[in-house]
Ligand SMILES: Cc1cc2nc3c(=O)[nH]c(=O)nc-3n(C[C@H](O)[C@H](O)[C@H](O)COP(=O)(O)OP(=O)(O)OC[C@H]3O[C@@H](n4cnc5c(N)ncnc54)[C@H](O)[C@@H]3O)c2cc1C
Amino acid sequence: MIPWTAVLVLSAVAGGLGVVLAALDRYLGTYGECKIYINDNEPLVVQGGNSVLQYLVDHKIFIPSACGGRATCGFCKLRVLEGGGLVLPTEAPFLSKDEIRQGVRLVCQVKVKQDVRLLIPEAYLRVQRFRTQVAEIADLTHDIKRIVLKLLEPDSIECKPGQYIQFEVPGTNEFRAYSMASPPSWKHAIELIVRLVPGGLCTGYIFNHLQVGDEVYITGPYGEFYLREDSQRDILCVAGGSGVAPIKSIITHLFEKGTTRRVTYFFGARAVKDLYFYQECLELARQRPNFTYIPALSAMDPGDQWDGETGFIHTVIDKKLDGCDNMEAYLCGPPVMIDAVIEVLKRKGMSESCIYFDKF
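Isolated chain model, in the form predicted alone, this chain only:
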């Protein structure tokens, strides 16, 4: 396992190299008219010199990206079939050997100097940029807020339960990804659950500056973590912290559609103060005999009154789940929690192909 400090150092070095290379290229390179071929579509005609990512944004093609093109997030991966040149040192830390063999690149680092040919997943070509207005802000816990954004232009969104949007941080070129907690039936608004990250650029803005009535921009929907509706298997949902968001979307959607699939929801939190949507889940369990809710606390505060499950959520799942026959799982939360839950599920017989997860 690579230590996080090493990853941070590599990212910092890569970011520094990116700035130097970009500065040199800016003043030394002129490339004239170039074409960007995307799948089998008509090419985009551009004046060379900028990154592929920038030209895609200019033409309203929104690829996942969080860092504003500085090669520090590693999200903007696409297959570049022709014209991309060699992989740069700034990209290498984010690409596996298999990805490099397949021509995958960070397109924020691919400068257009000649005609370029790309493969872009069709789902990305349907992503839109939305002007929105903050309709509601509410505290869910001491460090988690619920945000509702009304869609102004376009005024509706088509998405799948579990997908995410990217929130544009005002005054910067940076974005942050947040799963939608609202179900797809919310055509004209979306609900977000945002946990405060100490020193975080976007959460600092949301917690300290964002007000009801403000206008902000998002892009979306994105993501392969979504409910498989063509399945009839029973469902295991597991969430930790703000990982509740996509799970809430999935569960709400299932019961809006009158599902007969058995749904079991495990939620891991540290203490009583970290529980949220607790009463709502208990009420849903009372109303729907095919829904089971099992919250667990792993580090209670002195004085917490709690007679429910305790311990890390993967140990509670290990204790409460007899088997995984005819079941599929949707997991969202910290990587260490996801990895531990996957190990438990595999040991109980669940195929990896039936485990869908979103680590953050």
Second form
Amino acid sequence: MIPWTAVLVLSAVAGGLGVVLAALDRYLGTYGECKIYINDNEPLVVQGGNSVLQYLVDHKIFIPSACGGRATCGFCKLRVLEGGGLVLPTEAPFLSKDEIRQGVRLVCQVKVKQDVRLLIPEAYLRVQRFRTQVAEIADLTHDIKRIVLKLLEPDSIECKPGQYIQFEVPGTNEFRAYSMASPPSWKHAIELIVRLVPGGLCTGYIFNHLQVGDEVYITGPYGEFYLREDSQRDILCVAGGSGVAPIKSIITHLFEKGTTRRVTYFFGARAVKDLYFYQECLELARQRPNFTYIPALSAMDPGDQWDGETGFIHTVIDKKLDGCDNMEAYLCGPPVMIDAVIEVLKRKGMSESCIYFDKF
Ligand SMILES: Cc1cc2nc3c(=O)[nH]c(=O)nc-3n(C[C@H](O)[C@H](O)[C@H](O)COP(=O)(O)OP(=O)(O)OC[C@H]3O[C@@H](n4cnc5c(N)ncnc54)[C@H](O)[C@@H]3O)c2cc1C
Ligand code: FES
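Based on the form predicted alone presented above, generate the structure block for the form predicted in complex with the ligand.
Then the entire complex follows, led off by the chain already shown.
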């Protein structure tokens, strides 16, 4: 039998070796000049050693990367045709077998150690970095703020309803994703709805430091979660928490365009203090016969005056929605809410291909 002390010594040596190798790779690993070939363009010439994502950002090529390179969002997928090395354990949970076969990688995890060849969708190459100025900040609830950023340089944005931007946290290399709540008709400003995450880096900055008049940088637009305008199906919108942002953009856009599609909007909140844009939605429902608004509260505070729906939003949808014929759904909110709503919709006969969602 191997004595425990020997096991401990061996583990310590192996661990120490790992740290030393990582340090050597980090500090001594000189990979020299490497080329990053993108589509059919001239290559970027870089000194190897950083991630593909970092070099792309350095060269003002902005691809979706909501977690800022921490391998937690799975958004920075690109096809790496050559030079990417093996798929890392940090990437594997985000990649299907098909994607791995096609060379899809999380490029925040792919270190440039030799020449690399990538395919980048044209839409990503159109993403821009904007200098913006805070025009408005207001409390919507006890933990949600509405922020309006005026675009300074460039001074206008083309986007689809439902897409998001990445907000650069000043003084750091970090950025976070926020959906645009404003419709695409707002060419020169964007509206964000931000919920405070206790201890959060970006939301801590926004809630404690950001002031009207401050200049901040964003990149965008990003995202596949957007209104399908070529469809004539009726629309089901479901939002929870700060998930209202892209849904607000979608609904505002639809009615600005005078849609004749039937739009039903379910909003899940905990208590009366968490309701926002409530009067505005009731007013829209009064004005537009093809708009229905169904808010529901799941954890009312003692003393809350509420005669509307109660319970988790998926149970309310289950109760109120007769069927899903000729309907498509746009869902945005916490992962557990989205998963529960998808289950209900599938059970009611909605095809997965008609369900679009953003989880956050
Ligand atoms: C496509 C997309 C769109 C988004 N749109 C919006 C939006 O419109 N409004 C909005 O408020 N947020 C939105 N988010 C979430 C946002 O990007 C940040 O993740 C969030 O604001 C927290 O950032 P932070 O830097 O304050 O927290 P971090 O410093 O990143 O996190 C601090 C701690 O909180 C945990 N945490 C992070 N996010 C959450 C969360 N949402 N709930 C609970 N715990 C969390 C982390 O795991 C960590 O332990 C979106 C995310 C994505 C991917
Ligand atoms: S940037 Fe989030 S996984 Fe790569």
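Rigid core (definition): largest C-alpha set, two forms, superposition within 1.5 Å. These figures come from a predicted structure and were not determined experimentally. Numbering follows the first chain given and starts at 1.
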Expressed in °, what is the rotation of the smaller rigid part against the larger between these two forms?
14
Keeping the rigid core fixed, what distance in angstrom separates the two C-alpha positions of G69 between these two forms?
4.5
Please give the CA displacement of R101 between these two forms, in Å, after core superposition.
2.9
